[in-house]
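Given as structure tokens, the chain that follows is alone and in the form predicted on its own.
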Amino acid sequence: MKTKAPHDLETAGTRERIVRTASRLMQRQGYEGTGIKQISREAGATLGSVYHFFPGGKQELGTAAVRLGDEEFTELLREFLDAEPDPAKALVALTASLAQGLRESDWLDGCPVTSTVVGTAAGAPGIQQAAAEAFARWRAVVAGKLVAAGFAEADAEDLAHTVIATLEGAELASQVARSETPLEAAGRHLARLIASYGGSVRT
């Protein structure tokens, strides 16, 4: 998944510097491979900066990770989404546009949600909320496009946990493989599913 440049970060505050370093190195190390002092280092913040705009720490910290990765996933989606009337054809355009940026960044950054909150959700509450919260908005918003396309609700909301659980499988996947294969195999037997409802038309 695509997040800011580091370049971008140089115009950026600095709590939302702070926020986006963090961000990446979560998506990269994960949470528990991710110190404070590094996230100070990489973002040109003092240790005192850090402290100050999260005074309970690393969580904390995390917690607004996990908050940022939502938002960026939830804009991807519905870009996305709102470019094409039909959902399936939008997944599709959607797991390539994932695959390239897999590919653009080595294979290194996956989803930054599921990197930081895997590990992490007995010891840091806070971060299994957000985390939870990001993927109940993910879900909501795939359900909203399916409705819009004639699904029945009850459907929507069940092709929407498939939807989300499917794309974040096939993106660990295309990792661990340095291959964009699962996450286009992935989009096109979405697309099926979808299309098999009859609210879409096939691909």
Given for the second form:
2 protein chains.
Amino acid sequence: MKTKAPHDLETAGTRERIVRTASRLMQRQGYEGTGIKQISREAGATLGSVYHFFPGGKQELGTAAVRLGDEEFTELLREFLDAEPDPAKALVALTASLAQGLRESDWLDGCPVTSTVVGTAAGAPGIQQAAAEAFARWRAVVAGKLVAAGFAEADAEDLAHTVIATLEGAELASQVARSETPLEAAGRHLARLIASYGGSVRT
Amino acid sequence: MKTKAPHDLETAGTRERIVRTASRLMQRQGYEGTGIKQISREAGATLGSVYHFFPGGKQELGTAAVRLGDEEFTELLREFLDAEPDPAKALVALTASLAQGLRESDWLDGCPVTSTVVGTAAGAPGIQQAAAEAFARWRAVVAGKLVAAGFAEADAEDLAHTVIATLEGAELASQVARSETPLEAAGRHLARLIASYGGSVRT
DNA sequence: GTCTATATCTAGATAGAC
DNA sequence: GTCTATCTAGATATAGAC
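Next block: the form predicted together with a further copy of the same chain, after the form predicted on its own:
Zooming out: every chain and molecule, the one shown earlier first.
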């Protein structure tokens, strides 16, 4: 990798400022609800710069935004899974963190990938594919952790599907209900499900 | 109830044709991606009729569309839960049915409530509230079934959160991945989770 | 790479005849 | 209740100077 991504918008290059602003706006307003002019304005870039870096227009921007959301959640996932040997406990901590993030944003910042891809399946295949790749990567990270914790490969990949699906659904449910309860319950129940394979976590 | 809803668009009244068309389009394209003119055209109604029945404009239409999706999924949920005494087995059958519906629509028809509400949290509180009510109703239906199957009230309501969240997330994951696997795994794992409370289902 | 100006189109919404 | 015509504002995207 040649380009290192600065973590604050001020010192980031123009292209990166645009992608990050697009991701943040689409996370809150969805793909169709976000305008390129709004992105360029809030990113502190001109419309010409946006089309300079993204000649494919809005679809290319949406794809880049989904990929950024992919990377960010992959990192968060790894962070929590690496911090705790027991995958069940790590998932409980992760759901608590997701709930906290939602509440702190006044329930506005859900999953950026989900928010961006929903409602685009018809006319934006690049975005849909980028979202599919994100989900697959997250599943692979979870499955890897489960294997490391002693699960059989087949069980781990199978469980990873439900872990990711439940995290997504619970984040959505928490956002809609404006309540930590769905995510909190999801964390406990995923831990219980994992423990049912013979692990040591009791809930 | 005074008005009975006909189940085919041809014999339905204008107002109902509009709501059903709006729900179907927003299910596929999202709220922001669906235009009122497109709705009126595909519903076989004029723009004047749309604004006659929905003077609140697009937001009122979106709210009505979410309520329709609420009713439809409530009915589907009851249908599957009533057909089978064991809630775990009923959920496995339900996930299979959801997966079949997704595949048959070429992965276009996900949850109409989710598709409509995502990306509208900011500027359409009525839609967000209608979606929250839908999720709450579905949870109540699931919790009622679990109580009837012998679960303690607190466990039932707690589990219902995760059942609904996992169904939502798995339907989304299946749609994005264009694969039945996430829904199929969700059904099995929810059954296993329920069985872990001392039930009789083995998976 | 950045900027301004603009072309083209469609959105949501309204007015008023019938 | 239904229809057509229209208003205004915003969208995506492009052109071309700097």
